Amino acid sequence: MAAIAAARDGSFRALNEASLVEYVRATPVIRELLGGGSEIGELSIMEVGDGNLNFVYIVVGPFGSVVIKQALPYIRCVGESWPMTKDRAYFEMLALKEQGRYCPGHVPEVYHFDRIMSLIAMRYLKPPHIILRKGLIAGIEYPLLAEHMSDFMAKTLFFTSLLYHSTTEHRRAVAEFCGNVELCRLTEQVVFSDPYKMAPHNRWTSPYLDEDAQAIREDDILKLEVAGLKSMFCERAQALIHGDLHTGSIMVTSDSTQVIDPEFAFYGPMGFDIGAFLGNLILGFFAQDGHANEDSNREQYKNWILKTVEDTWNLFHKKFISHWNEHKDGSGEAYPSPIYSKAELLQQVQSIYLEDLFHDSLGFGAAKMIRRIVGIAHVEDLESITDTSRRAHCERRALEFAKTLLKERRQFRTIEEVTAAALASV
């Protein structure tokens, strides 16, 4: 009984699956979900987490079912060796009840939260859910991503912001998460400095790219534009971002989608969440000849992911335009209506304010897709390429049109445009 000793004596133990299966049994919450009474049954315990931080349990009981996430105060991928704050667990919490609130159709319901044990308890999203990164890896197209992704981001970062909230609710808002600063510390070496500096994490594929990793820690006009977008990242706080939103954090079927782990949660660019989600999904375009074989060249499926980019910023654009127009003149104090009631004046500031985040949305997307090949963290869609000159070929590609777009992503003025230019870098 040692995990329940410890929540009792307000100190924390790491869980593994026996004390795991004491802890269910003596939380009334879960133990209701997993089916009820004192006496349980027996229960199903699986440790699933392939993420860098976190473990995840997937518990079934005799009833029903729940997935367990348990933060430890260390980086996991990396060890001990790396402390990490366990109190990631609480914003993450915070951000899955916020974003539940305003999307609850794409965000796992929360059931439980102990902060002591740093654990949530939420929605086991069953089979045959499957992590998003593992469906592109394996080809297969999801009719609905597009609109449900845009509807996510919309949603969440529209009703976090300015252009719906009070000054007053932003900067409250704004305070709680102030206190993820490990996890924005982390995204802040990870993403916009060790990429562009010898690092003690960083990897690539060696020696294949040991030229185009010294180019870019070489490339001083890539160092300024990155430098721009850190400064942006650290300073800016627009909207509640989920901080990590890549192709791993996204669990789908044909009809479902449901965003998960958002632990990097903080007020920060709205950019960031739409660059990492685009950004991915076109690292998953560069790597699909790695995955083409005699029975598939991939090429539709390559022009399938270009689709989505497209109408996941283009669904994105008018869903944030329509929630903007239907609430012009509610609490929102960005542009209050009593200054900006002319319809040709909110036409022209919401045009200036999606062609910003446009740009900044390449900017960020291009800097994930860069330190997801020369930094710590890299990309199953890549990784499991085993011909590592293959590998290395996508990746070269990859990094290539990403460093293009960082530099020049303020010429781009449609989504289409940047589509093209990655169809024509491969």
The other form holds:
2 protein chains.
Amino acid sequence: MAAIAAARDGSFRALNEASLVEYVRATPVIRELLGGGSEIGELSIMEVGDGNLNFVYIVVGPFGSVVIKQALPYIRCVGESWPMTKDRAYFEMLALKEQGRYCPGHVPEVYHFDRIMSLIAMRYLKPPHIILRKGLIAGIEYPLLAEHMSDFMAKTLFFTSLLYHSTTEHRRAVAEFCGNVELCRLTEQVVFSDPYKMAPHNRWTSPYLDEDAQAIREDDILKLEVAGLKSMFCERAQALIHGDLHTGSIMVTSDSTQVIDPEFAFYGPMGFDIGAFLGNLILGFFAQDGHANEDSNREQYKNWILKTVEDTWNLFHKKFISHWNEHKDGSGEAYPSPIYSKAELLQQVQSIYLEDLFHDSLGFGAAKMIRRIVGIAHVEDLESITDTSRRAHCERRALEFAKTLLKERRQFRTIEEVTAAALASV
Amino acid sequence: MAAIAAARDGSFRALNEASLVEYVRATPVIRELLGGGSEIGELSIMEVGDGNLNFVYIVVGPFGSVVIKQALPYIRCVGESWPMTKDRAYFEMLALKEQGRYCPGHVPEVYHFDRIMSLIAMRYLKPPHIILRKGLIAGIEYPLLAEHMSDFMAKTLFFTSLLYHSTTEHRRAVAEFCGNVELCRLTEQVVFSDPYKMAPHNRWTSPYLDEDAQAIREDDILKLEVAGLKSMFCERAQALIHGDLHTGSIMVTSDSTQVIDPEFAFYGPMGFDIGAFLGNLILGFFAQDGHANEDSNREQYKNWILKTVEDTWNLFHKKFISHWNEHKDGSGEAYPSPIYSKAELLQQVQSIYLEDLFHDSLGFGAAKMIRRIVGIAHVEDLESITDTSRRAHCERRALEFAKTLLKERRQFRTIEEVTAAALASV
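Previous: the form predicted alone; requested now: the form predicted in complex with another copy of the chain:
Now the complete complex, all chains and molecules, led by this one.
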């Protein structure tokens, strides 16, 4: 009963499997989900947190199941030497609820939140759900992925922007998510700063990429472009963004796509989410040559990934404009209809908005690719290539492509030009 | 004692000259300033609020003086039919203190703040201080104006930006000023929306400018540009801006320049402040032909205004860069020195930053000019030209120049190109 007592007297206690059982039994809403009455019988508990930050438990009872996620006051993969506010659980819960409101089909339901314990109980995404990144490594095609992710991004970004919000709602929400500053700072450091300097946690496939990593640290044009993106990340409250929308934050089956882990959520630039997703798909694309074997050269799969990149952006574009048209006379205050109602003018406005967003997305996507190759946190797509020289080969191609994309993103007019350039780079 | 009692029991009461005396006598810090002991003798009280929003009293006692400003829960110039949060006084006080911290020479000191009464007691800017706008109408040159205003803007904008702030400080301050949303909304409406549609409070010098006003409402390119500026105003938390930095918010003598009335303050784009000041100077320039008479053709004065526009930007540029260089290894997190320390790279970064800021300033300045000619709130520079046709002539020239500036601002490379264009437009 230690953990419960701790929670009751207002102090945090990290749970383990034993104390979690006590917590579950003492929390009516969870108890109800798992087994009904006051006696819920045998519980199966499994810790499955494979991310960098938190502890995640799957709890299965006689009549139901739940995932319980607890944030500890440090970064799990580094340890207590890197403190990190456990209040991130609060912002994760807020974001899950807000995203779930606009896109319930692709966001797990929140059942219970305990702020003192930094604990969220949410829907368990049962097998065969797996982390998308693992599916990409295994070469599995997800025919609905682009449809679902474009849906998630178009809805969560549009409906939390000034295209739908009044400025009153917007500033209130912006102010609240300003509280998630520690997580924003983590991104600022590991995405926009560390890869461009000598930083203690940086790593890369050495010695193969030593010169490539050095070239990044000495590339003035790259640094100029990254500075612009960082300013946008820090200053521009365009919409409620997930903040960490890589392929490890998405769980999939052949017909379900669920976006999890929005603890980095805040009001930031939309392109940061779109870029994270597309950039990580492209990283998966560049990793395929490292996974090719005699059974499969992965050529068809590479095409599927690039097709998914294209479809995601094109469907996003279509759906975003469609939400806009549907709500153009609504409460959104960016483009009041008495001023922008003329069809031709509205089309021009939309075209400029989406073109800027496209270039922002390419920039952020490229920055996310670079940091996964020469920064602190790498991706399993590449890490799982055991032949070091082969891995370095894939990484170098990805890095060169990302550098070009970051520096020359404004030259790209369509997503097909981007995928063609990726294809030409392998 | 009604007002005092009201304040003590936690409710707001609008003061008048009689109840103000009671308030002053019951408030030790003000009583002390005016006259020393508990008996402060005869007080002279004068209501001088000539702005659109508030009541402002000058209170003079035997040993000192003070200005007392009270915000009422509506817009003074419209009346109770246009409610407006009196909490603006809180944000005005916060901004005065923050600006005063970085630039004490050009901001009146705050002596006392009463949140319940929405009341600020601050330094009385004694005669010969007058509102700058009135000086411009009278044709008075202020040789230190550019020096002082560049100082105010460089300091208040630099030291509240991410060039000086950590992102932790920045997001905390951004969140706080999100509370000033009602005042931001007023700007959004009267600057970025109303002039571009038929709005009930719009007015212009009719019938002379009927077609000009209509042309504004039908100019798609103008509307596209204004939409971009509005988005920046609503989304970009670049620095703590004054938010209403026109020539009516500045009090001057030949050797003193004091910036008052920052009740519209929030974290927004720096260019909004710079543009407000320069745009209002340029409005003053275009009004001069309406004030020319047989005593003075105002030609020399017009040159002085344009020279002040040039000097303000050029000095601002120099001082802003100088603050940046001085603090480049400090706590500001936009451009961490381990990445941007190389002199050549830092210069490139600064050059891009200031070029963008220049174009933002021209855009916002132009938008502020337009709204003063066809929107709700006009400027005395033009309103005081009694010959309607002559006034319309000045206004049309100003309007045409502002439209060009807004649409083609990115073509201007130097402020001298801007003043040359203004000179060519009269």
